[in-house]
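The chain below stands alone and is given in C-alpha cells; this is the form predicted alone.
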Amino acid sequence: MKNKPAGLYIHVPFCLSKCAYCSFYSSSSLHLIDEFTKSIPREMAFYKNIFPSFDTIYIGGGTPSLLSVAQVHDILLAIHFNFQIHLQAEITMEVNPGDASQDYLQQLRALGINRINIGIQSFDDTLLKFLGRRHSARSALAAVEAARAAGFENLGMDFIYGVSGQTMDSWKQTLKTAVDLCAEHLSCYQLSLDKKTPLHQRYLTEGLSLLTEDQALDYFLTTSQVLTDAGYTHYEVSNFARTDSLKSRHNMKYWCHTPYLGLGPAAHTFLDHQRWWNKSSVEAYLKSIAGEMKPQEGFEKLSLEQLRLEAWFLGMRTKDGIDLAQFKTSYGCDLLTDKKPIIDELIRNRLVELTERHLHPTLAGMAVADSLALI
C-alpha cells in the first residue's frame, strides 16, 4: 500500500452555521479564514517527500465554498507545489447549495477542480429548516443548475434520512428528484446524533424519536432498490454512483486502507500502519503553524491485529469486499480457514458471499456491516 497514490484531504473548518445534527469540527470565527489559507502551504511542507504522489484531492469541510476563488487558487497552487500530483487526478469540493452561484462555480472549474459535493440533505423546507440548513428546496436546485452550467460532469450530493417528521413518500421524492437530476454520486446517509449536538437535545427535551431497527432497514432497502432501479451501483453503505468510474475515488481510500494525508484543524492522516490527527482548535492550528510545529493532536501506531479488523471492518461494508489473497498477504490472516466457523454461518444466512477470490457483503450483510464487523 505505501507505494501507491495516495489522497489528500484539506480540511475546512469554517461554516456561517453549525447544523443542528453535525459532530463534526467547525468554526464561526470567519474573520481566521485569510490566516488559515496561508497556513495550510506550510503545514503541507512539513509532509513533503513523505508521500510519493496523490491521485485525489478533496477539499472538505466545514464550508469550503466560504472561500474565495483567489484563497482556493492559492491552495490548489500549493498543493501542486509541494506534492506530486496526478494529471488524472480527482479533485472534489464540497459545496453549500447557497454559496454555489454560477460564477464562483465556473472559476472552480477554471481552477481545476472536477468534482463537485452538493449537500443537500433533502428537498423538503420543512426538514431543512428542522436540521438547521441555511438553504432552501428551490436553491439547492438552483446550485445543481449552476454547476451543470458551469460544465460539471461529476456532481455528488448528499442526503440524511430517518429524520423526525419525514415519511417514506417524501423519502422516496427526494430520491427520485435526485435521480432525475441526473447526479453522478449520492449519498445517503441514515440520521445519527451525537450527544452534544444540538439536535440530539431537541429530541430529547420533545420526545422525538430515531428510526427503530426495523425503519431503518426498511429505509436502507427501499434506497437501495429506488437508486439500483434507476441504474445506480450500490458500491458502500451509504454511497451509489452511476457508473464504476464515478464512484468516488477518494473515499475509496479510505475504505481500502490506502494512504491518505489530512490537513487543517482535525483532519486525519493514514500512513505505515500509523494514524495522527491535528488538534480540533482553528486557533490551536494557526499557533502550532506560526510557530514552526505540526499541529499534531494524537497519534497511534496499529498493529497488525487492529489493521486486519479494521480491514475486515471497511471490506464489509463495500459490495466488492475482501479480496482474499490480498488479505492474506497485507494481513496474515487466512480469512477461510482462521475464521471458517463464523464465515460459514453468514454465509448460510446469506449475509455474506464467497466467489473464487472474493468475500463480499450481500445487500442484507451491508444493512448490518457495523454488526458484521464484530466477528
Contents of the next structure:
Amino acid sequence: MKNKPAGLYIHVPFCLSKCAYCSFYSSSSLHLIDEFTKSIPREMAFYKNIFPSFDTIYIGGGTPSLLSVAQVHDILLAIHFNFQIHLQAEITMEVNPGDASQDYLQQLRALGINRINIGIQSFDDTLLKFLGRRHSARSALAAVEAARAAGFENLGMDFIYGVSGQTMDSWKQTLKTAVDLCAEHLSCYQLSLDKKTPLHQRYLTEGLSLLTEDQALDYFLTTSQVLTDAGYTHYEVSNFARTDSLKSRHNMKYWCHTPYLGLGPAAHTFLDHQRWWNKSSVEAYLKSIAGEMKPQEGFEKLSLEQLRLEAWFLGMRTKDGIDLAQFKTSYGCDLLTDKKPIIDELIRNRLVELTERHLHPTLAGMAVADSLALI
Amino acid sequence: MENIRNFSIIAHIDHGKSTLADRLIQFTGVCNERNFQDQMLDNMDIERERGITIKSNAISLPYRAKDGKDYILNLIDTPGHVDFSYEVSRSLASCEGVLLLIDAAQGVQAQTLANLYLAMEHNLEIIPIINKIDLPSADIDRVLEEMDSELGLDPDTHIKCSAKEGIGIEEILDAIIERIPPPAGDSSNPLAALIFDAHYDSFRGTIIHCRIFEGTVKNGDIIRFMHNNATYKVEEVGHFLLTRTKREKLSAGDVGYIIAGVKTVADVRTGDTITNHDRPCISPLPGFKEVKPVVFASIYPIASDDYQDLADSLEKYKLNDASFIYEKDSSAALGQGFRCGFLGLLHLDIVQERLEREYDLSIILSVPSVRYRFTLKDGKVIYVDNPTHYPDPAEIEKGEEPYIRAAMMLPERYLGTVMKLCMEKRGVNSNLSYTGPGRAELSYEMPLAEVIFDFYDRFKSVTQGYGSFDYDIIDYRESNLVLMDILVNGEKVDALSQIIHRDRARSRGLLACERLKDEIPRQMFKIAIQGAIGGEIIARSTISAFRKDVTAKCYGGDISRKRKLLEKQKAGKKRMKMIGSVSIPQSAFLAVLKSDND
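Could you drop in the structure for the form predicted together with its partner chain? We only have the form predicted alone so far.
To see the whole picture, the full complex is given below, headed by that same chain.
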C-alpha cells in the first residue's frame, strides 16, 4: 500500500450557480479565486516531504473550468515545483460544457492536462433544465468536439439517470450519443435526493417520485448492458471505461486505499492509517493559509477494523473486488473462513464470485453494494 | 397493638390506586414535598411505565387521629397480574382490612369484583371508596346502586374522595382507624411471622418483608424458616418508613422487615412462616404454597462474547427474584445460553426487559414452552420443557401436557365470546354459575400451553377488560404431541422449535412462518421459511430479495461519511442474530407466539 504511487487532488470549490440536486459545499464568491490560486501552492509546501511523488493529478470541483489558463498554469507549475510527477501521470481536469471553448481546452492540453471530464449529465434539454444545469445538449456536443479538436484522447463524461420526466428511451438515447462520441470513460449516477437540496423540495411540493426499486434496477442493468455491449468495462458501480487502461486511475486510488493528498477547501487526504480533511469554507481555508497554518478541520486515525470495513465496502463496489491474500495480510481477516456462511450464501445467490485470488461482486451484487457492505 | 392498622388498597386498573397511596403518604407526612414523586410505591421504572405493580411493597404511616392517639398505619401494596396472584394472596393475608377503590365515572369493573372476592376470602374489613368524584362524568348514584346490586356492599359505608384533588383523605384515614380492626395476636406467644415479600439489598443481603402474627422478634434472635428449617441470626428489624427505619423489635401486629444474613431472595419463600428457633410455634401459618415456574424459555446473548456478562447479570438478577430459575443451556443455532423458568409470560417479559434495561444486554429468547411429560417405551418417565430435548418419537409411548382449571368472572353479555375462546383453546368440562344478576362465573379445564401464550390478552380483549381470570394447575393429561421445527433457508433454528398438539401444528406452523416473514427484514437473497415435523414440511413462506440499493457515489471525501453510516447501521444490526446467512431480529423470536387476533 505504502509504496504505491499516491494521487493528488485539487479541489476548486467555486461555482457560478448551484445545481438543483447538489448538496456539496460550493462558493460563488468568484473574486476569491485569485487568492485561492495563490494559496494552493502554499498549502503544497506543508506536504512536500510526506508526499514526495504522484502519478495522478485530479483538478475537480466545484467548477475548475472557472479558472483561467494562467491560474491553472500557476497551480501545475507549483505542483511540479513541490513534488515529483511521474512521466506517464494521468492529469485530469473537470470541465463544464459551457466553459469548454476549443481555445481554452487547447491551452489546457498544452499545460500537460491529458484527461478531461465533462459534466454533461444528459443529452436531453428538458432534463438539463430540470436539474438546474446552465448548459444545453448542443453545447455539450460542442464541448466534446472542441476537446477532441484540442487533442484530448481521454475524455470522461458524467451522466445522471432516474430523473423525474426521464424515460428509459431517452436515457438509452443519451447513452448511445455518448458511445457514438467514443467517450473513453463514463460515470452514470442514479439520482439521489439530499434533503438540503432545492430539488428535494421540488419533488416534495410537486409530488414527484424517485425510481422504485424495480425501476432503479432496470436502469442499472440496462445501463450496464448497453455499455458493455458497446465494449465498455463496468468496473465500478457507476463507472465504465472503454478499455482497462482507460479506467480513472485517480479514482481507483480512492477505492483501493492508496494514499492521496487533497488540497483546497474540503479536500480529504488519506495516508497510511490516517485521514484528514480541510476546512470546507473558502474564507476559513484562505485565512489559515494566510496565517501559515495547515487548513485542516478534522482528523481521524483508522483502527484496523475501520480500515477493514472500508476495504470491504469499497471492494464490493468494484469489478475487481478484493484480493483475498492481500486483504488477509493488510487487515488480518481471512474472509473465506471468518465469513464463510454468508459468503457461501452470496456465492450461491450469484451476488459475489470467487476467482483464484479475488472475491468480487457480480453485476447483481454491485446493485446491492450498500447491503454487501454490511455483512 | 391497639394502635396498629394493616391494610391494602385494591382496585380495578386505573381506578387510582397509586394516586391514593401517594396522597395517604403525603397526608401523614412521612415524606416531605422534596422527597415526593408520583407512584411512590412503584420503585421500578418498568412499574411506572406500565402502570402496574410487580413487587409487593409496604410502608408504615404514622398518624395522629382525631382522638389524639398516635397510630401506625401499615399500607401493603399488591401486584396486579395473574402471574403474581399468589403474591397478592399473601399480601392480603397480612392485612385486616382493605380500601376497595371504585372510579366514580366507570363504576364497578371486573377487577373490582375479583379483588373484592379475594378480600372476602381473607375475611377482611372492606371500606368502599368512590374515587375521582371531581370528574364531570362522575355518577355517584349509579356507583352506589352497583355497590348494592353487584357487590352486595352496604352503600352507606362508602367514602367519597378525589385522590387527585386531595378530597376525603382525612376521612379515609379516620375510617381505617375506626373500622379496620386492630391486629389480633399475642406478643408473648412463640413467634409466627408471615413472609409476604423479600428484596435484595447489595449492602445488607435479603430484606424480608413480613407481618408478625404472634410473638416478638428482635436483634440477635435465632429465627427459623418453617418450610425448610433453615436458621438465621437476626441482624436488624424495623419498619418501612420512606426508607428502612431500625426498631428494637417487631411484635405481634407489626408489619416490617427482618435482616438476618440471608444471602439471596431465593432462600426465602413468600408465604413461609418465620418462627423462633428456641421457642417455635406449633404449626406454620396457613396458605403456604411453593410457587413453581410454569413457563420455560432459553435466553441467549445476541453476541456470543456477551455470554459471561449474561451469566453475571442473571446471577445478580436472581438475587431479587425468587420465582425466577435458570440453568446452563446451549443451542446449535444460538450458542451458549441459559434455560429459565418463569411464572408466566408477563414475568418473562419483565425479566427480559429488566435484563436489557438494567444490565444493558442484548438478548434473544427462545419460544416459551410449558413442561411436558413423556412415558417412553422402556417405561421411563421424563419431563421436557425444552423442545431441544424432545425425545426420539419412535421411543415415545405416551405424551402428556399440563392442564389447568381456569376460573373466570365476567358480565353475562360476554359469555358467548369467552366460551368460544375457551373451546378454541381446547377447553373442556365447563362449569357456569351466576354470582349476581348479570354476573357469571365460568370455569374450564384447559391445556396450560394454550393459556400461557395469548389467552390472557385475548380474554381481556374480548371482555373489554370486564373479565377477571385466574388459574390453578390440576394435572397432566394425555395429548397427541409433536415437535415442530422452523427452518430458515434450510437451516433449523432450534430456538424457534415448539412442542405442540398435532391438530394445532399446521395452523401454528403457518402462523409462525407468516410472523417471521413480517419480522425478518428483506435481505439480498430470497429467504425460505419452513415449518416441519420430522422431515415433513407443513408450512412455508418466502421473503423476497431486494435487488437494488446503491445510489451514492463514493470518492475521496465520501468514504469516511459512508463508513460512519455503515458503522451506525452495523451497531443497529447488533440486535439481529446471524443464523447461517440470515440476520434475524430479536423481535422475531417472540413474534412467532403472537396470535393473529392482536
